[in-house]
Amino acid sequence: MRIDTNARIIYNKQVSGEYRNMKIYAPRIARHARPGQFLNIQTSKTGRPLLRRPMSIHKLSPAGLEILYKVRGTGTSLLAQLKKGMEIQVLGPLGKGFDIKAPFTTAILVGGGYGISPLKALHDLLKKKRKKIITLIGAKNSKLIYKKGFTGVKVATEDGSSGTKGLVTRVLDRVCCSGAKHPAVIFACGPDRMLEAVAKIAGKYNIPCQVSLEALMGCGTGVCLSCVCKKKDGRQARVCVDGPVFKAGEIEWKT
């Protein structure tokens, strides 16, 4: 069900790293959203930018929602200057989230840099269901790592400054072959190549692995098509209506 509210803004706040959080009280979006999917988000009310702007949902409440974003441009410039009290137009929930009904014990949680925000509303619901959680972290740098909230927690920088020196997939593919407490499944969401490269040791292992894209939204409900990626199957899948979540086995990967 897709829902085109105000939401009025709880906090809007700078939080570790380049970071900022924002909790909006939508309580007829969040009774029906799922961790994995996305809100789009109107940034301004002046209709520059005309487009809204996709942002995943980082953590569910009852009666809210939160969003972790980084300023990067136009539309998150606008967003960052929003203060508490103020109204914003949110359509969502939208696309499709992760998949937990199949009986797994550990939940290995990979995260490249932004990729880490869905992963945290999926990290809530899987601790309440008892899940073992590990939760690898990798980024350029240490200002764009976030962790707060995370468990088994393992970071990885490409410069160093932070854990282990190098990529995140190479922490993972350690945890993969010390034997994590089978039946595992893997969720991820990062660049595409990060993607790819967790794909292929998932393959490896014979662990289940599902992604969650980032691509560019225009309208976030399947019409504009600028989504699109392409299945091994030779079929174009809508991200944003058919994802963001996938089979990390559906995919055929560009690189």
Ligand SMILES: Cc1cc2nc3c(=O)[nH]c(=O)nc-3n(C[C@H](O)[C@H](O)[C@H](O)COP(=O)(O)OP(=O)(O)OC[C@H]3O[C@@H](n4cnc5c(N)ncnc54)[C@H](O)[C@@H]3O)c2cc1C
Given for the second form:
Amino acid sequence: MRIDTNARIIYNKQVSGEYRNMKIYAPRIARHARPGQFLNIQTSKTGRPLLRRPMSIHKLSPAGLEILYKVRGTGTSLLAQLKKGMEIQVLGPLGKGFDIKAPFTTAILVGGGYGISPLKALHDLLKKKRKKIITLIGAKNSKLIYKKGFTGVKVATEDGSSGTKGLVTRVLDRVCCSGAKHPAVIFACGPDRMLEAVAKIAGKYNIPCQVSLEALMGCGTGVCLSCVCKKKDGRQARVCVDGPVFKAGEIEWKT
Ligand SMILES: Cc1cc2nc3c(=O)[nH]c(=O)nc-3n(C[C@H](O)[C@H](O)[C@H](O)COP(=O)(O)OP(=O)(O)OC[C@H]3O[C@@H](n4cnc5c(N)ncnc54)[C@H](O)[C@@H]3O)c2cc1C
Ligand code: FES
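Next up, the form predicted together with the named molecule, please; the one we just looked at was the form predicted on its own.
Complete assembly follows, chain above in first position.
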């Protein structure tokens, strides 16, 4: 079910490093939302920018939804200026979320940059289900690491300013190699190159893996085809409605 609603902002604040955290009151969307789904947010009432901006659902509570975002351009700059009490138009929940139906004991969460955002709602659900959680967070530097509220955290930064120096996928390889974590499932969100590397490691150790893809989106509802990705079976999928979460083995990576 998709709901287009005017949602009141409960807070919109700078959090650690380069991220902002916005909470909105949207009980009807929250009631139907699942980890891995996203919202399409109108960042301005002036009609500019025209297109809404997709944002993962970061945290879920009965009445509230949170997003964690990084200011990148026009839309996110406008979003950052909004204050508590103001209202924004939000469409959601959109897309298919993470699938946690299969039996597993350990969840390995891998987040790159703001790709950590949707993994928090998943983390909180898995915690309720008493799963063991290992959270691997990677970014270029420590300012882009967001780990608040996660358990079992290991950090990797490319410049070595926090945690292991290097790519988070090196840490993932080490964790998978230790073998003690089976049966495990990997859930990953981040840049395509990271997701491709995660998919390779998952394949190498034969661990089921789900990836949340990012794509430039127009409508967010399956109509405009601006978000298509290629699948290994030769078909195209729309990231907004067939994803954003896919089985890693389904995706034909670009590189
Ligand atoms: C399903 C989904 C979930 C997302 N979740 C989050 C999230 O939780 N937190 C977060 O900070 N961002 C998230 N994004 C990315 C976010 O939507 C873009 O950063 C945002 O739309 C940029 O808007 P802007 O107007 O500020 O930037 P623009 O001025 O439109 O563009 C600035 C730069 O960002 C790039 N860009 C714009 N939109 C996207 C996009 N959709 N994907 C990749 N690059 C883009 C442009 O190519 C350009 O280089 C998500 C995107 C998708 C598709
Ligand atoms: S964004 Fe329009 S079809 Fe996916």
